[in-house]
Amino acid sequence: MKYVVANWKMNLSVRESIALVRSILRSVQGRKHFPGIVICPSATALAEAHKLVTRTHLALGAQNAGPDRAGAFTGEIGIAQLEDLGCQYAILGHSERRLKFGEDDAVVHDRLTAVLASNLTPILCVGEPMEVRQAEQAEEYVLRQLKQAFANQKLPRGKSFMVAYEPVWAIGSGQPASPEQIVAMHKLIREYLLHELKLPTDHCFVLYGGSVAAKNAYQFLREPEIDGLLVGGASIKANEFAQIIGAACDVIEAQASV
């Protein structure tokens, strides 16, 4: 199974969001094989998006969650509220949250704790900055993020987990990581999930994010180690995102024919 997750970030009005959802639905019409598609609109558009994706092949996700079901957390969106809006996924620990809003590993850990106790599937983001990559310490950096996020967590049986490898230096730069770099890191992440956390293979998915575009989606998705893509800027461009979904469909169809 391949996944394509659309992170719309702080973009699009409610009307524009509705139009984009409809465009995405049209892009998979007539397809026999298609990826799991998760759209993560701004919070202002979640309710309207939910109306459109109900009983379709699309799933709804939030761009952040927690750090509790409800309570005195001004400006946050509680887990119960997200479930009420029909969300099935939640992005956690995105580098923009970590760098621009000071969400350190402890905050990410608490948000993950809340999501693990809910019906939401976490999409935990990890990734190293350029100076760490240049110092050849990327693997240690990412492993530390994983260990701190999952430290002393209660992992429910049967729950799915997604980890998105998003090297900070690739996000929005137009310079994605190479397939070789991505595959190496995905193997490291998967080994941690399977052997350290003892999670079942069919419940762990490792995605790549960072300057994903129509021109490179296929070369990423065809790699067996890459379970899917977390798409940022390209996901709010209807034609571009349709091509990314098309690339995923082509890979899945090719694999099904083998």
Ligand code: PEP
The other form holds:
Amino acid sequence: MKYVVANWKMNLSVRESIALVRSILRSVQGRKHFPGIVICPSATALAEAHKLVTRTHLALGAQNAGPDRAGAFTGEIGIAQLEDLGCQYAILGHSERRLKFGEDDAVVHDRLTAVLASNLTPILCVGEPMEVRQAEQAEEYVLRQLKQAFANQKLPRGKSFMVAYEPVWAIGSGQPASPEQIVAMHKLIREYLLHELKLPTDHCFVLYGGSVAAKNAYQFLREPEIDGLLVGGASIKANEFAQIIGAACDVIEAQASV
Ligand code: PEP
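Structure of the form predicted together with phosphoenolpyruvate, please, following the form predicted on its own?
Entire complex below, previous chain first.
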């Protein structure tokens, strides 16, 4: 299974969001094989997007999830509210949340706790800054993020877990990591999920994010270690995103034919 997750960030009006959902739906029409497609619009568009994706191949995700189901957390969106809006996924620990809003490992841990206790599938983002990679400490850094997020968590059976490896230096920079760098990190992440946390293989998905575009999506998706892509900037351009989905369909079709 391959996944394509769209992170629209703080972009698009409700009307523009509706148009983009419709265009994504059109882009998979007539395809026999397609990836799991998860769209994560701004919270303002979740309700309208939910109406459009119901009974389609698209799933809905939130860009963050409150640290509890409900309660005194001004400005946050509670897990129960996200479920009410039809969300099935929640991005957690995105580097923009970590760097611009001071969400440290403890905050990410608490959000993950709340998501694990819900019906939502977490998409936990991890990734190192450039200076850490240059110091050849990327693996330790990512492993530490994973350990902090998963420390003492109850891991419900039957739940899916997604981890998105998103090197900070690759996000929005036009400079994606190389397939070799990604595969090496994905192996480490998967090893942690399967062997440290003892999660079942078929419930763990390791995605890559960072300057994914139409021109590079296929080379990432064809790697067996890369279960999917988390796409930011390119996911709000209808044509470009349709091509990324097309690349995922091509990879899945090629795999189905062998
Ligand atoms: C992201 O924000 O998760 C992301 C991967 O952004 P971009 O694709 O624009 O690099």
